[in-house]
Amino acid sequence: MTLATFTKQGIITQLEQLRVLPILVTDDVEQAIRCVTALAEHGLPAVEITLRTPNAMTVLREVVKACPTVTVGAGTILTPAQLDAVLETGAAFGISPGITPVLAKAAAESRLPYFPGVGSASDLMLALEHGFDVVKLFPSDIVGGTKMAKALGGPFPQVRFCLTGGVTVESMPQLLQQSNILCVGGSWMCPAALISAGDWSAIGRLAAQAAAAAR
């Protein structure tokens, strides 16, 4: 993808093709760039960088600059202020683990392509009220995974889900068989131990394995 195609529909189309979104947690700019490059070179040119670390906004900004052909998004957006800050970094999209009326309103008014998190029918109704029909189901393994997505598909047939939380490369193929599951996400492709060790070849192998399992 190019920057011109970092639209919400463009991102959804890419996730529909990739079926898996790596989730990266690191506070080191160089490690983040090396990791994202390894993921992209091995079949996963889209990534979610979480805002769980003190230096996360800087990491996000620098990865966006260093990896212009990768769809770099921000995860763990909890407030409208974070939403604005993410937009300033040039990130392609934002994701939250949940949803609140204040954040949903701010996201609906923002130019940033955004995917809220849901864990219940009430969450999903709030998301739909603000125009969001592609959502993150989190934590997937706790709230019911494919059973939950299938159950919510009855009253909400227009919604598509990204499942995160407890997903593994072994469970991916079965999860992705369900028609209303757009993609799955997880951090197993870029674990902290391999990032700390600078083992980019191992991360590349995990990315290639995930990309193959998604197909």
Ligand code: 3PG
Second form
Amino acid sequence: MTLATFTKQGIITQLEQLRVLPILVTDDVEQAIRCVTALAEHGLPAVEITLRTPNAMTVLREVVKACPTVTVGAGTILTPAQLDAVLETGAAFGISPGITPVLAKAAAESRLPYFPGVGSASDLMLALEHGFDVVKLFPSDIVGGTKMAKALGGPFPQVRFCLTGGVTVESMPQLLQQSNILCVGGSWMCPAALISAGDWSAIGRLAAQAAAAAR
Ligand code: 3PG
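Shown: the form predicted on its own; wanted: the form predicted in complex with the named molecule:
Up next: the whole complex, starting with the chain shown before.
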């Protein structure tokens, strides 16, 4: 297994190769480590762990320590304070569902490799003003998925998108055909029911299926 490279360019290159980023929501350190290990062992050694749970910073820190060959990023970053806290966990990158002038400025000044979220041309212009040309398109299924990425590719040919929100293993091959789509992301590979049941083999199968669909 290749060791994860945590420069921003290294992360982009890895996402370009993997083409799918699992999104994990759990407040439990042990569950998170087992889930991330299952994903990595089945072909997906990069993951976004959301900050949607109260214990998320601890979860991030412990997963980073336990899974050194995995590119562990933090999702749902909403404030500059969270950006700083994420950097301290040792996470490889940060992602937000959207973009604000305050967060974009803080992220541009931070050492943390960062990908803002966009849902419109205006969001994208704000992202570009701060130097971000790889962005999350969210919620992809609602703002238009490939059609939106293709339309935005006209005025913004330098931008590449990670589509998340409503993506499925069935929809991903078609989404990935659009040339300015770097990767897709989603939570379908680590559903809450399988995590709470501790069914790591089933999660491994979902990861393997997604990795195969990405090729
Ligand atoms: C995200 O944080 O990007 C979304 O929650 C992922 O969307 P999904 O749960 O529909 O995959």
